[in-house]
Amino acid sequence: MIGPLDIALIGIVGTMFLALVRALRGPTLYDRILAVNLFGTKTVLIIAVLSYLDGRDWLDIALVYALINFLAVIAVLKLMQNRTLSQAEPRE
């Protein structure tokens, strides 16, 4: 019997995957990196569930990915940043 938990799981499956597909096909890299960030996102949510379905304790694996997961977006937007910026600078 699929209970909600279960749905849950589809719903947080799906998700993953349309943010794989923008991930892939993103007009920008902004958008890829949106998507990234997502995927990590919705990767803590399954962690999260499945610890409650097993019933173990995984949470703390869960905001450990999720610390990583935003420290590895905020690097790559700002190695981002900094690499505009030095294209738009003139060279002399």
Contents of the next structure:
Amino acid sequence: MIGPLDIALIGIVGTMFLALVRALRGPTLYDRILAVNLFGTKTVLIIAVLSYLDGRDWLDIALVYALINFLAVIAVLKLMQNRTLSQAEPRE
Amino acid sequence: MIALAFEVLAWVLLSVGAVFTLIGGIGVLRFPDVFTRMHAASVCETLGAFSILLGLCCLGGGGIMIFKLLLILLFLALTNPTSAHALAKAALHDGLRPPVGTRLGKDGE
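Next up, the form predicted together with its partner chain in place of the form predicted on its own?
Shown next: the complete complex, the earlier chain at its head.
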């Protein structure tokens, strides 16, 4: 018996696979960062769906994962733009 | 009756979310350059994540779980456009330009 949670799970896992292919193939660095960001958001969704499938409350983990994903993307972009993490303004 | 309505709503929202996330993933894989891929990712992914989280809300599970789901939804709604904006700004600063008016092959060549 297929429920709605299974359909959502199939869609999320398929998208994670496609994002992984793009992260491995991406010609530029920004393609890879975009794909990793997509993968992280799908991880948040998959944790939420799995907590409903299992009946246990894992939504705190999903919330913290969303925070960490956002911070990681911003930190990597700042590192790429400034070549350092400790400067507020880009070097001239 | 109301329970049945909520279950049908959960079916519809979770299926729509799965379809939209898959469309976003296919767009990220197939589009020719960074900016079009960013468009596919952020547009489809925002709608897909919203539908899946709202569909989970319709499945119930107690007030605290619905509150946490709405918190995740609010947080994704705040951070997803922000990271897309930062990504586009960083790509533009790096010298990448959207190739307007040219026909592109695979992987932007």
